[in-house]
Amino acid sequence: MTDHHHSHDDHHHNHGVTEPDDSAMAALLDLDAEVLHTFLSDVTSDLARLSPDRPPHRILDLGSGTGAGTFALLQRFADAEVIAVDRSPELMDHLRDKARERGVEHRVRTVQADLDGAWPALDTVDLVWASASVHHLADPDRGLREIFRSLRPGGLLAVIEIAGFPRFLPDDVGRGRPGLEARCHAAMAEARAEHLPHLGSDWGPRISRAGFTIEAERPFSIDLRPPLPEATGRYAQATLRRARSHLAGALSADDLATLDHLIDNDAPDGVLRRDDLHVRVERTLWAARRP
């Protein structure tokens, strides 16, 4: 289970379909964490407020990808250890390398597992973090029941889900036809309806049916305007490049040519050099407690 898949929508650390290029996915996930670090800080701060008397010590990160959630949680909870679970061996290797670079390898354990199969045998934990991952499960209701069993009584579940991949471009971008990014989103949404039917679900009722008590539901409208972090251009390029790989046949030849130009490393007005990028992302946190 990877915390992401297809671009971002399918981004956010994933499951269900083997990634054709995990190295590209690793770069995309790292850029997402770098550009949206404030969002991660806000979410972990919310979880800390929900655990004032008993901060989590054992944490399970499901669909950990390259560790955006793992490292945000380790920073927030100084005494915590994280079990990071993902389907991809390459992303697991990348996460372990990052843990060593940050000097926290002794606080991280990695487990490779396909959560549509046998659930890994793990000790009970205090907090489960599932960021952009439960919608990739073939049977998310079964997954939530397994999560319930993994948590100690009183433990917390944090489900973070996405509405789609981020938007970066001004509305007037498009060769003779404004609205290129909107058309990309529409085409991706049509493809997702078949391959990711659980994306965009209302997770509150499903979490409650699994036995949890919902303690918080918080939407995040992330809106980053210039001046933006240096990595933003590379983040936009990686996201649009991944989207492009799924859009052949879904967009006009002119739209595909414009998209190819925008993600070209050498294009003078490509996303690597534009000063009018604007990052817009919608994500929602559901925090729930096992009674």
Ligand SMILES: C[S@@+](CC[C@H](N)C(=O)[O-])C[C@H]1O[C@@H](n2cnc3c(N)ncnc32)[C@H](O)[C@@H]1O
Second form
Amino acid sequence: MTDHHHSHDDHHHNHGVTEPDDSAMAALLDLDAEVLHTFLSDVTSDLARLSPDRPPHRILDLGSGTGAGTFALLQRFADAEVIAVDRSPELMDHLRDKARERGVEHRVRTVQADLDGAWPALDTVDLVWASASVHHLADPDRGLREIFRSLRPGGLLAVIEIAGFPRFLPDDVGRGRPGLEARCHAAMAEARAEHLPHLGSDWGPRISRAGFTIEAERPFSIDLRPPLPEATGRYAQATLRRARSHLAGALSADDLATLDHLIDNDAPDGVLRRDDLHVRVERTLWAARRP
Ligand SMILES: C[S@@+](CC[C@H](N)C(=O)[O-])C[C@H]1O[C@@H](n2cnc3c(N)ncnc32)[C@H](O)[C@@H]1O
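Having seen the form predicted alone, could you now give me the structure of the form predicted together with the named molecule?
To see the whole picture, the full complex is given below, headed by that same chain.
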């Protein structure tokens, strides 16, 4: 995995431009999809239940990243095609490579576009999927209105949003001062409040205001306990590395040293080797219909 441990704090300031560490981001998104695959399967199964008579054929995955949603949807809806839209050319390349590896390239189209700019001209679709992406938009309410126009009447929108990053560590980690991960999360939340003001928003009313009828709001509390698959350690490492790159001025020197140790490839008690990781993730699905 790419080591992006060096500081690149300036990616807070390049909104609308490809992030400098997209290869690390690609690895993180792939690990998220791998470790949380039952969650993705549960969400697509909810969407199948909401479209019993007419399974979606044309699907739009907005802010697709490396295609966690795209591939879960292609698997769930065997006749479907997905248009994956993202502003990052590197993540789009990665998604296309994965589509080829999985033999589904004929069912995927990628469109590179910045959704803060002119909305891409696309044919009307049956389902729009936006996972952990709406909160990135400068004006999510405008985004939701554009999504409304992208859907056929009767079509479904699935917004999946996160409240924060996943947690992995036992509470007693933190060199004489337990609670390191909680302190990381508090510092991250502060940084995000400034740079991602829409994260953690109550999306239901905003989705309704764009013209949709809410069909379901379902919180998922994902709680994966040991023994966990080997990818879990890499997922924890990638998540904490990403967090580390934002936390330089926000944690004590002791906490930063502990964090550096935890994310070190070779540390015997680093997250790659620990057997006490416990994955906790909170996500919410809002499913809404264009009347
Ligand atoms: C947290 S990732 C989620 C990726 C994917 N949906 C998933 O669930 O794994 C957010 C994605 O939104 C994309 N994104 C952020 N702002 C965007 C914008 N203005 N236009 C298009 N894509 C954007 C990022 O490049 C990134 O791939």
